[in-house]
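Below sits a lone chain in C-alpha cells, taken as the form predicted alone.
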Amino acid sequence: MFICVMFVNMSENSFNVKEILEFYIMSGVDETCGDVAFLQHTEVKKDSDEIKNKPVISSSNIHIALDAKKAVESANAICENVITIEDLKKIVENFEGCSLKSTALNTVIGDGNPSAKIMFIGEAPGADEDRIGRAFVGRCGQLLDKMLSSIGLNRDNCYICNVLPWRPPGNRTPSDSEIAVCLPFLKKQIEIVDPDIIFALGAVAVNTLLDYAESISKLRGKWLEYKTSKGKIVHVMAGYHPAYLLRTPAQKAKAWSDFLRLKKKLEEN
C-alpha cells in the first residue's frame, strides 16, 4: 500500500479525476501526507508582492495515472475467458500495458503443476529466469528446491510464480502501478489452479496477494486467508524469500519452522 497526495484544481483541469481517484484507490491509496502536493508552482498576485503556493498535479502524471488504470482494466478484461495457464502465458505474453515487458527478455509465467494443492508465489523474475524463461531456477531456484524437498514437495506436487511476469531493470522492487497492472494474471493463475494453501515468499508477494502493509517479519509463520474470486477461503502462509535467505543465511532456521509448519497443514489436508 502506498500513499500519495493529490491536489487538483477543477476548474482548470480538464483530466477525469473521477478515473484517477478510482484508480489510486484500486492500487491501495488511503490517505494523504501533506497539505500540499509533491509538484506546485507560484502565482504571483498582480496588486501585490505576495507569493501564494498554489498545489497541482502535472499533466504528465495524470496521464499516467490514466493509462495505468486503462492497462489494469485491459489485463482484467483478457484475463475474463482464460481457462489454463497456457492460454494465459500466450494472452500476457502478447500484453502491451506494462512497461516492464519491454526491458524483459522473456514472460515468466508459473512452473510445476497446475493442478497442485500447494502453490508458492515470488516477487519477480531475476536475471536467470528472465534469460531462461521459467521461474526459479537461479540460486534462488535450487535454493527453494531444496526447502521443497525438505518437506516432501517437488516441481511435480506444486505450483510455483511470482507476483510478476517480467524481471523489472536491475531486479529493484517492483512500483505499486506494476503491481496493479499485473495482479489480474496472479489472481487467474490461482483461479486455474484452485489451490488450497498458497505459500507467499517475502513481503511483496504477501502484501499483494492479501492487500496489507506489513513487513514480512510481522507476517511470517502464520496462517492467513485469501478469498479467491468466487469465494474460497485459500489458506496462505507468507515465509522469507529465497533471495533474503542467501543474504542471510542465519534465517533459515526460521524459514525451517515455516516450512514444518506448512508441512502439518499439508498433511491435516
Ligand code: URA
The other form holds:
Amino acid sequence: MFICVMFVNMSENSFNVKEILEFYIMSGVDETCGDVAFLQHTEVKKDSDEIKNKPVISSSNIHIALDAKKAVESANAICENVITIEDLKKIVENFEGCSLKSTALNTVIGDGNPSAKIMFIGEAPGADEDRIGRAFVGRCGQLLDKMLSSIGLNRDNCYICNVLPWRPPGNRTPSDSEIAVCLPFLKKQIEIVDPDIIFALGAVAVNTLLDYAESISKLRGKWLEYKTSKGKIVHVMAGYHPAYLLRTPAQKAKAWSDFLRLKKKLEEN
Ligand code: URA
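Moving on from the form predicted alone, please list the structure of the form predicted in complex with this ligand.
Once more the chain from above appears, this time first in line as the rest of the complex follows.
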C-alpha cells in the first residue's frame, strides 16, 4: 500500500487533475488518507510563499464540524436503549454519521468476553482487523495476545475494543471529529461490559477516555480514574500501544512493568 497526500495547484495550468491522478496511480498510490482536499488557492499573492503553501480552510471544513456535532447527537441517541454488544454492533453498522465507514470494509466492535472485569481499549482497526472484522487480530493483536497471556489473560477473560469501529484510510491518526462521533459507541461498550479496570493502549485511547491531551510517556503506568455514565469509578491504566512496541522493542521493558502493575491490581480486585 502506498499513500500520498494530494496537492492540487489550481493556479498553474501545467497539469490538470486527471493528469495528476494518473501520475499518482502510475506511481503506485492506491489509497487516499482523507476526504478533504488540500487546495492551493488561486487568489493568493504570488509573492507570499508562506500563505500559498497553506492548505485552504474552506467553508466546507466548517460544515464538517457542524455535521460532526449532529452526528454526535445522533450517535448518542441511537445508543440510548442498547443493552447488548450484539445490538450495539447492529446499530453501529447502520450508522451513517462517520465518513470512515465508507472507506472501511467492516465495522469492528469489541472482541472477547462482554462480562469481563478488565477491558482493553486500542485506537482503531488496522488493515487485518478491517478485512476480518475482529479487533486486534493482526501483528499488533498477536503481540497483545502474548502480553495478555504473560499475566494470565486471554480473550475469554477480557474484553478488547477500539476508540473507533472503522479503520481510518491508510491507518492515519483519526481526526478530533471522528473520535467525537465514535465516542458514544465506546462509552456504551464500557456501560455494557461494566469493567472494574480499563487498560488504555496508547495515547489516543487514554486521551479520548479521560479527555486529556497528554503524551503516553507521561501517562503510562499510573493508576487513573474514569467515571462511567452511572457514576461508577473505573481504575484506568495506560500503556504503550503494541504497534509502538513492535517499532520500538526497547520499550517492552516498560510495557512489562505496566502489565505487572495491572496483574497486581487484578489480584487485589
Ligand atoms: N491497532 C489498534 O489500535 N486496534 C486494532 O484492533 C488493531 C491495531
